[in-house]
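A lone chain, given as structure tokens: the form predicted alone.
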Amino acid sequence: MKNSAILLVDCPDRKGIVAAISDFLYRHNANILHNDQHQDADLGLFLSRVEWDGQGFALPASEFRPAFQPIAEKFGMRWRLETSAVRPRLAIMVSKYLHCLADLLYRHDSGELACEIPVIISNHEDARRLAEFYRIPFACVSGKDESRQRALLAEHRVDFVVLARYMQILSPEFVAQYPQRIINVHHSFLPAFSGAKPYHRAFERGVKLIGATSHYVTEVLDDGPIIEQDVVRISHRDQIEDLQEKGRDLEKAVLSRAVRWHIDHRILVYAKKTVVFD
């Protein structure tokens, strides 16, 4: 297992930020593995992800905050420190469409997703057989019983939630409990053709592209910061069933990439959008 530390920073853009961070890490014997940054000129923001080898780093995690705080205050930083050795705990919520769930479970089982999956929650029984096959606890809970869902998430010490085609709207209270920690996949290229039956609406319009979107969930339906999107070309020969099949493939790929980037701490959210250091 990789043993690295990741520092994620956003702050007003000014000279000296990169030098200050690099010098701080150098003084504590860090071997920097990746150093990515982005400047948003319109908003005057600097965003950065720095990853370094944990072996040989002279500053224990418990002492990092007080040591780094003077630099953070000088530049007005919002920041957090993550470690790759800590595997986040992911809960999957799903309804009757199982393709995204099956894909995530396979990727997790094969070692592609470095996380724990302590529970799968569904408002239907359809997903139970997949959960049992991968030996993951399964709970069938009505979509109206959010108190039970939230109790299960707390019981399993869940860090973030993935809606793998979970066809229920979460309450603002639910969303507020996991800010920027609920990932959804939408079966269209948002914001176009949002809502019910997007493939039927796209077919009626004779589209030449269909897409899928993965985003963080907010109180406003399908309006959260977008993490990943993808498209595939459509021919006049394609029928609704063809659009749905191609769409399912897109949904799996888009969702799995978003989940992997979240696990790897590659996403920074700002101004209703994201920077993905991929």
Given for the second form:
Protein chains: 4
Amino acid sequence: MKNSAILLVDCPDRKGIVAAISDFLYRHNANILHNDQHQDADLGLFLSRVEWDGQGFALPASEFRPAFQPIAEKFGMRWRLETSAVRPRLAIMVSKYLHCLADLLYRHDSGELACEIPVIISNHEDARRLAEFYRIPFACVSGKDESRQRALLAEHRVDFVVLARYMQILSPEFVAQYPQRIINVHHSFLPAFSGAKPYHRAFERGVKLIGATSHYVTEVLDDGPIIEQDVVRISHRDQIEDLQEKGRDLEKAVLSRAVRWHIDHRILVYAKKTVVFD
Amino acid sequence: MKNSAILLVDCPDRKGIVAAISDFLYRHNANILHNDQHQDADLGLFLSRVEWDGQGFALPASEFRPAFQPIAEKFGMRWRLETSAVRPRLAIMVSKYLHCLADLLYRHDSGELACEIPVIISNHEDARRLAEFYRIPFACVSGKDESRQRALLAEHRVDFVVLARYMQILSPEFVAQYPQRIINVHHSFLPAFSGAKPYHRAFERGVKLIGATSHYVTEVLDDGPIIEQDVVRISHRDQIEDLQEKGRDLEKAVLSRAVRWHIDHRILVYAKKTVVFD
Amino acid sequence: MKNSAILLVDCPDRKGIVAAISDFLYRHNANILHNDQHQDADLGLFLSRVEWDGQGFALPASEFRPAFQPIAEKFGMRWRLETSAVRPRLAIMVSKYLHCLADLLYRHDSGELACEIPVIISNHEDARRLAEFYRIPFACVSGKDESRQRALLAEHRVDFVVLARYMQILSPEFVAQYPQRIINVHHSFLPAFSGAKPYHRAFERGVKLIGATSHYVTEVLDDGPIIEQDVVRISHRDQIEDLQEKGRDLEKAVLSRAVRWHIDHRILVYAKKTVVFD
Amino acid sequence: MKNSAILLVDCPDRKGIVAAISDFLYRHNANILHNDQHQDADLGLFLSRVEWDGQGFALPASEFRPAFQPIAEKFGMRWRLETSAVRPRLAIMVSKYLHCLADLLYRHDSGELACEIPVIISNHEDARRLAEFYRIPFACVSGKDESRQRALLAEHRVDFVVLARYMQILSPEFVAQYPQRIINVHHSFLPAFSGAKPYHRAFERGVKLIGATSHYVTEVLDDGPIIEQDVVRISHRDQIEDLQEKGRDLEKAVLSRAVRWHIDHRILVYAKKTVVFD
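Right, the form predicted alone is done, so what does the form predicted together with another copy of the chain look like?
All chains and molecules follow, beginning with the one already shown.
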């Protein structure tokens, strides 16, 4: 099993940041596996993701913070350390459309998604049988009972939430509790057709491609930072049902990629956008 | 050189239309090359494109109308007959961005576009040298002088107009004179980012794909029936200049396909949408 | 539920075929839903697929053959009539990789695939639990025991077979019994990397895209008529495991499309190639 | 105009390489713009591309080598320094198909390709008019007269050569003189359909996608390290002429990307493959 550490950093861009980080890691005997960075020239920002082998790294996790803090302060960094050994805990919320849920559960089961799934929450019973097949606890909670939903998330120590075609709007308080930790899939190529019934509106407009978008949820509907998008070609032969069927495959693709990247700590959010380090 | 005839039909859907058309063509000894049709169940519409070999067809073009009229009347058809021997006459209007113009002229020169290009009209001098290289008459006319523009189109007996990144808005009167005969390219995946500066707005929104759209021009800006769309993937590394550069290739692709399909009489417009028969 | 009839025809191309078929259908009161055809000029072949509404069609299925036979004979047609009311019976053969099986079963369960799946056959036990979840009979049979396999297919009156990453080679006798009725998925962009370990060889060659291919099985390995192909972009960052993971999604996509098109009677094979009517 | 320096490095992977390079650059006051790296775990290789702002960098180009040499020796690096201020000199060789040439010349003229094009060499006269339009010297030389070709390359101090559908095979001596400096475009998705007439063979095989590949030329035909590939969907309706027409757009795309990446010093070759740093 992979045992690596990941440092995510963003700070004002200036000379010496790369040297400071790489020198720090070298002094503690890190074997760097991936090192990616991005500069935003307009905003004067530096963003970076460094991953190194936990094997042989001289600094225990508990001592990382005090050791790294002087560098972080010198450059004014926002930073966090993640380790692949700690599997993040994911709650999936779902309604009656089960294709994204089924896809995520199969991928999880086959080892593609390195996370725990302690609970599935739905406002309908439809998903129960699937949850039981994969031996994941299932809770049927009314979409209006957010306090029960949030209690479940707390109880299961959930790190992030995936809305797998959940079809309900979360309250601002719910969203605020999980900043950049709630991933939604919208069945259009945002910002086109945000809101309700995107396939119907795409059909009426006569577009030649339909899309799907995974994004972090913010207070404003369908407006959060986009993580991934994809499209598929349609023609005049495709009726709304065909759009929905083709769209389901898109939704699965963009949502599962977003979940994987989130788990792998590849995503940094800034300026309402995401950097996805590959 | 190809010598084929194309019949384009739309009418209320009912039984016997296909039989009536194919029987008519058979009786006049047509060798059918392509036969495509589309039914819109919701609107109860039948749309069809039939192409046959002009060689051996027993009915001269001048006699087609009276011979076909009884069938057309029986089924309430809107129809037109086109022949590949008559090359449609295209005027290209362009501003300072020349990539779409250069692409169309090269394709025309190499035989990909079976049309005449009697005139290129621009509000700047930049395109003149390119026009001269391809030996196409060039006219520099102020964007505000529509009467001069329209006089040029009339004088050159222009059948349809392509706005190859023309950047000016045509008056409703101009548009009304060429219904479904003006093709524009918009540098976004419509309906996203209609209007000005789509690449800038795509960059700010943080989309993961950018697009381009070719469409027929109607009175409402960027709202006409969509002919073709395509997208390309971008990442956080792409700055606005990169979006513009990648976008140029998209614009060329979707515009040149639309022009080819228009020339080949593959496009039928209905319900604000297009059917593109392949 | 849809109740339509589909006529598939191929014959030497000559004048009057379309007229003869559409007149025949009109005389028996058919409401044509789709009408697609293809001419191969080099081979002088005409191929066609016509679909009409079973509702209101005047000719019972049992009387179709004698009524249509004169036309078929006149034009030397190979033809068959299918009806959407008769759901074809599919056997899935699978080995230890279950992603294609899981994908097909989910699609079947959610109504995307209008077929019966009377049996799943595997040379391993791994797929049993999945089969039971979807309540499909499961048989574990050694890959070498073809007589038992073929007995099962006969017993379940199987119309066509899908090799969902089956990993075993069928005998020529087995293949000959199901001509154009066995669909395989190969994890490369054929004809590149036919045979064993395509992802490893793609990795070594340093290709920038990997592919997958669904095709009808013939006597020659990976050489049958191609039904569908797709590709996905990879980079130097992708290791063999990443190719396999990205490839799994491709395999599911191209296989499920092939199965759907086969069920919908959209595929005609000729000259070692397929026509897929859309 | 951009004035940046690019360091390309490959060496056996071990700890401390990133720290050594970034510390070296920091000490000489480099403002790093891009920093990308790749580890090949199987081969134990480290590859890197670092780009920094020439503005403010304390080390003149002439002093870089002696200053960096101790680090290079310590880690056993193969390395080179490039500067964006030095525009590489490109010779284009072309035959009768001019679409790739026209595309490259237009891109060069519009500023997309930061190189000089001192000469175009062809074994036919067809390209002369295009070359003159873009004011590039043109030489018509028999494909068999390699000594004249190579003399022209030497005379024009050519850094790299692009075979823009040149259709002739270069001698091993010619190839050896420009290792990883000759870029070819092959009109198939390699390794499928290497050699002659790939569109014809793709048509016969009945593939559902056609492709194009740009690669560095080596002694073995169509076997060199692949730089870029792309595909486009085709159907049974596409005849060989359609494949050729669609293919031309692919060829332009994959060739122009390869040329741009080569000019930007983004490509490292190892193990017969390329790393293309983005």
